[in-house]
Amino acid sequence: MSIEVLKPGLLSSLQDGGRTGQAALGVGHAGAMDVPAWRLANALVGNTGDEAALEFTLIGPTLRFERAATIALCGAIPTAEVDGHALPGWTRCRLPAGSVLRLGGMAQGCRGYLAVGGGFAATPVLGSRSTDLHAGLGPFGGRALREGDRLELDPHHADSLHGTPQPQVQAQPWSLDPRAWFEPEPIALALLPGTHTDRLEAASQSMLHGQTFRLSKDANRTACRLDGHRLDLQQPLELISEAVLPGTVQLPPSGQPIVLLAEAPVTGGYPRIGQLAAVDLPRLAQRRPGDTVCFHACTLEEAQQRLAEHRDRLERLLAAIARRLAAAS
């Protein structure tokens, strides 16, 4: 009853809605870098809770289904197909016992999700199953998958939903509309000052908020580089390691910013120019190395209605998923 990886992809790992409260242990959040897409893709299988799915980097993963499945494929969509038959993305498809799913590169995006009816039956590791590859927890050790790794599916978990067994893929005949995930660059950032925005030099403040910046190859779950025209501060500083968290945005000696993304740790000691909105952290981890961003300055307040606005309109699409499953079921 489980899922063989024929070959692992990049960066494949499971990841659901992370850890939370381990802080003050030194253990950070993790979990999925896309949470709408995540949710999306669970929400079409019919999974309500935060159970994981297979997250996975440019290029996904090949893997042979032992059982019958339910799957779904949201955020960046590679190729795909099931023993030479194309896979829809951002929908609802059904797998029959045996089948290869062949998953291959991006042609937009970064990170895709791959989410299964009754999710992966990993343990948990401090009350998440999320891979953190920093830190090295969770599942298969906290590693990225390598191929012979097996991922095991809830036993529990009807295989009523396929009704009588199917020869042949199937796929719902409707779908979600993905425009949203692919928007044309630069993309515009909104960013919270930091605690030492006001320590940059005057010409680097206003190129903070006024240049495009390309994210680097140096990029990951725990931070991303973006190159640009250097960031200078007024003078040196010499700091402890203070509280930082995703989102939050670092000036290394380089000059070149850093983003801290879903695997930070706790605790940082270089300068802290800003703070991403925490809206704004999805549609950065579908930003692939070469592309462009620029950051607008914002406040608290618009911040967090944003962030409640998005929310909200993600709840009422979660729930018109679940009607429209409820009334084909």
Second form
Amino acid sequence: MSIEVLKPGLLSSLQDGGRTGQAALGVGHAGAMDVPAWRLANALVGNTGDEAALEFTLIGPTLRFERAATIALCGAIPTAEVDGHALPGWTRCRLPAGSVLRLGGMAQGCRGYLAVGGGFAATPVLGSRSTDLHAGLGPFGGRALREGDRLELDPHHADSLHGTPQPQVQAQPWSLDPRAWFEPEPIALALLPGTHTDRLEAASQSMLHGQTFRLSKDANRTACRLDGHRLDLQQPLELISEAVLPGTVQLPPSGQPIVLLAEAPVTGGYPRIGQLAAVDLPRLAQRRPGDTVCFHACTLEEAQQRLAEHRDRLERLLAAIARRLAAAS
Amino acid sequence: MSSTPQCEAMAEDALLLRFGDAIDVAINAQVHAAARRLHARCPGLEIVPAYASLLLRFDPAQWPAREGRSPHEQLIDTVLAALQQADQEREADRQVDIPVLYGGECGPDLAEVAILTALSVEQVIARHAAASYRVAMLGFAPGFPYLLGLDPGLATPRRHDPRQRVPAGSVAIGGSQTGIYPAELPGGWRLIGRTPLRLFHVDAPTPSLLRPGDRVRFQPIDAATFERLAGAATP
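The structure above corresponds to the form predicted alone; please provide the structure of the form predicted in complex with the partner chain.
Entire complex below, previous chain first.
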């Protein structure tokens, strides 16, 4: 039993927490761009581990469910309807067998997550069910979904809210509050110093930490380019390739900074003018082309502190969801 | 060994050790010697070698701030101490032989490399196959080895017009380096031959044929041997 892709949306792929520990072999991390949203979607359908969910970008897919399934939409919420009924986001819904789920465009944000009870049953590649589009690794040979693809569901998952299956869509009466995901622009992102931050011209250094940048159309899961201000080095640097990470801000000769994202390569040779605080990576992942961001300098201690607090809050929320689901069943 | 590396906190969970700033055989040897020591003495670190640096990924929760020392500072103390200890016994480098069919369809740029280097095609092959190379690092794509040790007489600039599709197994020269494309990829290096071996195979127990620090030699083979080995490599 599976889900058939009737329309793939703009860029949809299966993603989990990513591929860890393989960078020395040239294999990048990939994984969900907005990890908290991916985890919350899983939690709402009762998944507790590293189950893959469907990540979609700006416009969601249209899917036909061959069997009944429990689903949740988190992150950026597209218009969503099943047989004429609008479907809410940030909660869980029960779809009867044969449902056609039509996801459209999003009013806000850039990436949404569709989780199903039991998770999608893809074979792990190098320990992960994430799609690495750049390297061609993972489900569907590492490519984005296409019309006609079939997403397999875990055949052993006893997927039911409780009681007998209803012929209609059922939404759970409570939902999460998504307001934290949608902030007014420009959003402020914390930037750790990079190897070559102090090699920027003085004017460029103050621009980096004060001015507003716009996300270019040149954006994918690997990187996004920032327009609006050209940054210059005091003098050109001839560098050799070194490790880079998701969140590394590189400055290519064009002078337009590039922020590496979930599918960052493992090495790069451009000057590195900053490292985005890890806690702010999912916030950047929800910005769309044309949105504005600005940076402020932060220390490693501040970044670690915020990351730890953020993780604690997320863990408490995940635990609260699990308790509430257990109480309802 | 070795000079003390420069340490740079790169991210909340990442420390970069830098041994130099050039693509250099001796500096890269220090990188791999350090990687080996840290593998043996500091379990729980992910270690990513590059030409002149090592990235260490760690779990900051395992290194909680103590006596005013941050997680990164404690890791630096531990790593520098581990690098200072002498090796009990020096483990030999892994040696991997790569059979290559040079020229023809497999190496469409071989003749051009010969012209650019003012050598005969036979001399290019002989010099490329005579050298012992080191896998400086893997990158660009899963399993792509950047090899140091190219005969300086074979250094050739990259193509002005990169190919959209370089076939898997292509052996190529790019500047002063040589490498092997593990999969069909775009690329601007000059293709001089092809190996029938699979460099990267996600279902294999060790997915990458080559690991950072390995020693590599190329063995010229003929078309019949290529076919036989290619048949054996197909799953």
